[in-house]
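Consider the single chain below, provided in structure tokens and representing the form predicted alone.
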Amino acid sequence: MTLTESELLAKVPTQLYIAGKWIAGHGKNPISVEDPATGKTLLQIANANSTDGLAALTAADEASAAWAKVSPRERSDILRRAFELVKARSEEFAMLISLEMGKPIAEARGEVAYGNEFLRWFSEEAVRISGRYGSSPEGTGRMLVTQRPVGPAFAITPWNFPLAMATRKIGPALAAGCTIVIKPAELTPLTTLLLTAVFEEAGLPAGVLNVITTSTSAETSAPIISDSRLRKITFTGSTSVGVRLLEQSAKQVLRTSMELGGNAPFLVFEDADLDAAVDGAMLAKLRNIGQACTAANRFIVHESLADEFANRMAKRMEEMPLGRGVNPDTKIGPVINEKARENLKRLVDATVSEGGEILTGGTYVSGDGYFFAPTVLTNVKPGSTILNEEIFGPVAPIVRFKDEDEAIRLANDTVYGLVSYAYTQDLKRGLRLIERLDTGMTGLNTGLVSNAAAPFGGVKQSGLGREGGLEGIHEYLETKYVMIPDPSL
């Protein structure tokens, strides 16, 4: 049965979740969660302050020892039950994501499928945590190496993928035997609250998962991070905030996972399949309305194809209907708020002042909500402002190159290194690009790289650690080594 918007919103919890109970927050004024397509309030929810944050950490700490002793199979079963419940309620989650974040409903369904895979994947990884046992090189003893949970973790998630960013952190933490406090973004907290209700239904013990929503993120988070009971922090968001969190974490020598900013290059070589490259470009640029750390940020196109590539991309963008995400015909939704829209206009104007040209778009869309016309910018000069900042919206700047070395130089000319994309039909060139592109991930002849079974993360100022894949659970495990004398000596 399909729920109406009001029926769905009535099912979303609006309080904090601490020690297995839904409670009111102590922060000033409730948080109003807005629909970015209309500017209207969807729900008002509890607002946590530092007292609530420390209460959540206390709950996680008190539950930590017992949860670490729960068998891997039981932890796996809980995660699997949560996966099945999200799957059964996938349309509810998709509609809620679309309402609070603005993405088209088809993409929201894709996020539910993708995000839910982290619960299934880590339910399977929970029973595969391994160690090793063997003789020391000298033959004088036996070496035992085991893995154990890091301890209570604090997760801070962004607004752009409200389900996937939560499951990508909760899944491995629970699988490893860690308890967790999660602070979803103030702009899109509803999906995490509904997910928490699912975990409660799946039988997760009290205190293992705690959720605080707050409008005073820094003030609420600081006492948690400085508390000696916390052992791990995981964050997805901007590099500037990540740096501050790393500085705070250093005082407690916390284990950290940081998935930070991106400035993804999208390279199109002269031998590329142009149809495939344009398809990949549309996917890599406009997924989530361009509001993704993996979004293609800089289109670096061989001079022989640049005009044709730009014209095709502009035509495709002009044909995409804009509207409210829950409308099934919508292909492009709003950006998250007015600040984001103003930033897009600033970047477009700066590009034009620096010699670039607007091929299509470049303007606000009149009416309700925070809509910005999908934009293609051509003849963008190397060194332009827009090439040095994360765009986070439906704006595609195109830069020309002459040869492979220049393309590589332009692609690597950034402090970021999350993901890169490249289109070429030359196998040898493709292998060279894999080696030379300075990013943690590369999409070779594809505009989509994310997968729960793959390690997600970057290099340079794009972060530390990996989420997903075989590597993801190790972010929540400590290695312990034991030396045992040879029993025969």
Ligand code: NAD
Given for the second form:
Amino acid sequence: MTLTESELLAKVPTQLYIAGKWIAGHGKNPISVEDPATGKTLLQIANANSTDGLAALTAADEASAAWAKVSPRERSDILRRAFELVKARSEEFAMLISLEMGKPIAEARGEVAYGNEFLRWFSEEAVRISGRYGSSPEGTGRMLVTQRPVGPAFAITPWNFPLAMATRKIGPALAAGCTIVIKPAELTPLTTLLLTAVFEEAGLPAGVLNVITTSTSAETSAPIISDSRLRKITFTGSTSVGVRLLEQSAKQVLRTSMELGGNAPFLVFEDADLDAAVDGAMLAKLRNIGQACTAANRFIVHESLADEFANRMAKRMEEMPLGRGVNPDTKIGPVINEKARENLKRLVDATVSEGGEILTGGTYVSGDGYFFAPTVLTNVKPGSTILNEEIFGPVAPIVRFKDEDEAIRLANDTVYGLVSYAYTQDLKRGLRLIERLDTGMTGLNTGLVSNAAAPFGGVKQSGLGREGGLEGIHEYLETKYVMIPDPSL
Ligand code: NAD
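Structure of the form predicted together with the named molecule, given the form predicted alone:
Up next: the whole complex, starting with the chain shown before.
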């Protein structure tokens, strides 16, 4: 049975979760969580201060030794139970994501399926942590290599994928035998709170997962990061905050995983299947209303196709209904807040003053909420401001190129290196591009790369480490090597 919005919100816990208990926060005022489609408050929730943050770390530290000893099968079973519970409640999670973040309900359902897959994937990986045993090259000793949990981890997540960014960290941490404190973004914390209730129901022991919601992220996080009981920090968010956290982590030489910003190039070659390229472009640009680290940020299109490509994208964008995400007809929701909308306007205006043209959109949509018209910008000049920044909204700048070398030079001309997309039907060119594009991931003839079974992550200023895939659990494991003399001597 589908719940009404108020019935759903009444089910969401509003307190901190520390040592297996829901408790009040000691921060100044409660946090008001807003619906970005209306600007109205959905719920008020607890606000943690630094004392609460350290209490959460104490809980994670105290539960750490016992959780590391829980058998891999039992850890796996708990994750699997959480997966089944989220699946059974997928409509509730989808509605909550859509309400607090604004994405269309169909996309929110997609996030639930994708995000929940990390719980299933890592429930499977929990029982496959392995090591090796072999002879030293001289034959005089035996070398044993084993893996053990890093220890208490601190996870900080962004607002744009409220479920998937949490499960992508909680899943591998728990599977590896690490306890965790998670701090969701203050703009969209409700989904993490509902997920925590699921873990409680799945039988997760007290202290293994602790949740702090706070409006004072820097002040509440800093003492946790400088506390010697913490062994790992895992962050998803902007590069500027990631750099700051790396600086803080350096003092304790913490293990770090950083999933940071992106500036994805989307290349369309003269031999591309144009229909497929436009479909891929719409997906890569407008998924999450353009607010994804993987969002196509720069369309780099061969000059022979650039006008046709731009016109087709503009037409498709003009046909997409804007609205509140929970309305089933909505194809594009609002951006997250007024600041995000102002940033889009600034980037569009800069592009025009630098010689680009607006083919469609370029403006605010009047009325409630933070809506921005889907926008195509053509004849954007290399070096324009918009090509150097993460746009984070439904704005598509199109740059022309003449040959492959120029396309690759333009694509790699950024400090970021998360993902690239390329459309070509020439197999050899496709293989060349994979080798020459400086990104951690490439979508070859597709606009979507995310998958729980794949190692997600970037190079350059897009981050350190990988989430998901066979690699994901290793972010939470330390290698231990043991030397043993040859037992026959
Ligand atoms: P943000 O960096 O502003 O915030 C991310 C998180 O960090 C939030 O929880 C925030 O409260 C917290 N935070 C901010 N300052 C902090 C500080 N000084 N100490 C501790 N915590 C702090 O990013 P955002 O606006 O929430 O998310 C958008 C950004 O995230 C974009 O740059 C996007 O590319 C990136 N992102 C990256 C990935 C990826 O996997 N690479 C995925 C999603 C989003």
